Amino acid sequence: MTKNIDKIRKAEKASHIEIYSTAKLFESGSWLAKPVKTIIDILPLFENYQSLDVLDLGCGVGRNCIPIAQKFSNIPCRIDCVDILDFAIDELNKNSIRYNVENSVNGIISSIDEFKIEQNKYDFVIAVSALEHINSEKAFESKLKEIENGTKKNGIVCMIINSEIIEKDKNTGKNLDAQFEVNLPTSDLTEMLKKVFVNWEILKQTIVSQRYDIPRENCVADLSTNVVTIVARKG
């Protein structure tokens, strides 16, 4: 791993620990207040399933996986929840107990790079602002192919990926190095997704410009990005 990757991961660890330490899951006032609407909108597509296997890459403290476990508490539901931060997995485990879904939630401390996705294992794969933190563009594309191979027939993926990320010091306006390992042009990212998921049914695909503040080591950064969302079903 290069020094630059180390620096990026150190910065991301610090910012996420700060966020997770100051905001409680599902309490108003932060992005942890609610699960991602796109993910919740997908869940009715699994209502006739007798069991459900889910993979949540970059799960954090359970913002998305816990509502899934609650929704499918009446069937065998197993959610593999992967995050590089041991702090996040510790909080995830506490939250799964708090919301009575600990039997469904399997917390795994691992980088997404190192977590190997078994072939034909999952009905539903989600990755929200997570795949940008893979080591390199080559590893990123390889992980997309792992996701494609790891999804069962008729399974669904939901990926929300930042592109063309720019960070500036909020106080000075000075350009900062974007603290993301993969920062693709939006057109390149959409072309790569199209190539990997070429034979899939695209249920949703959007590109939305977003801007928000994010804590960094010595400042608050003003971050702008084009957020690419894709929901696709394997044929």
Ligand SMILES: C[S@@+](CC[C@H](N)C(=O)[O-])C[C@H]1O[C@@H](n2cnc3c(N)ncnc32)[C@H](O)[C@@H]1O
Second form
Amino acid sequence: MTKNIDKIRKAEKASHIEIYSTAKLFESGSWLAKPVKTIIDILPLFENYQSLDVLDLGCGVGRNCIPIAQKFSNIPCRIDCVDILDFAIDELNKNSIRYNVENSVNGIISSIDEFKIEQNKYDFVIAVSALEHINSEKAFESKLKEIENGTKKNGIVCMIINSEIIEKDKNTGKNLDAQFEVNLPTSDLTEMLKKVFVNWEILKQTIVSQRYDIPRENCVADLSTNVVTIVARKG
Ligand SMILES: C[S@@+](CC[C@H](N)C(=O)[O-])C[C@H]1O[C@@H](n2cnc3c(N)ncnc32)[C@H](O)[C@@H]1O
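With the form predicted alone in hand, show me what the form predicted in complex with the named molecule looks like.
Complete assembly follows, chain above in first position.
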């Protein structure tokens, strides 16, 4: 079945503008309150680095990249932060100034699809709930290969990817089209990750079922997903 990418992108933008306009970064009460613990737990592995090059794909308003920049404020640390939503990058830039890390944070308005990852460039690549918005499964697999290629030796990737996503209208219980460009069966996703990151050291891999409400165009959706987290180091 061909997905309506424009419709999905429109819904995705509307829902993120609503979230980013109502919730403030690092204030309690929303998922923007804290960075992802798995990412913070990785940071000690970079403690002896003299400089750090980081890529944050689908960075949002800076929930993860700002704490990374703060932690490595004593060394040259450059974080390329990519998001399709100009509103998110505007907020990211304001938050970077607010948290005094504007010299490290490089906000880039681009889709992940179009952002070309240079070979052998990054020590740390993160992508939290973002890669499932690449516009096709084929493009998704080739972006994984680009991430593999763009990571330096001993570099680390941390990806958190939704799979087997089901959305239902919260009021009627009616099935909706899941507003994700890539919605792989969990086993296909884990197989693909295994294939692309073969020879990498897997530091963490989990699959956690989650359910939450998400605003959609004409309703609130009840969304269930298997969240795949992988942390791996390039040998
Ligand atoms: C669920 S949010 C996660 C934000 C951030 N990673 C975090 O953990 O706070 C997903 C983000 O990906 C962005 N996004 C969605 N589709 C994208 C695409 N194709 N290319 C780049 N960014 C995209 C959205 O605008 C949004 O900011």
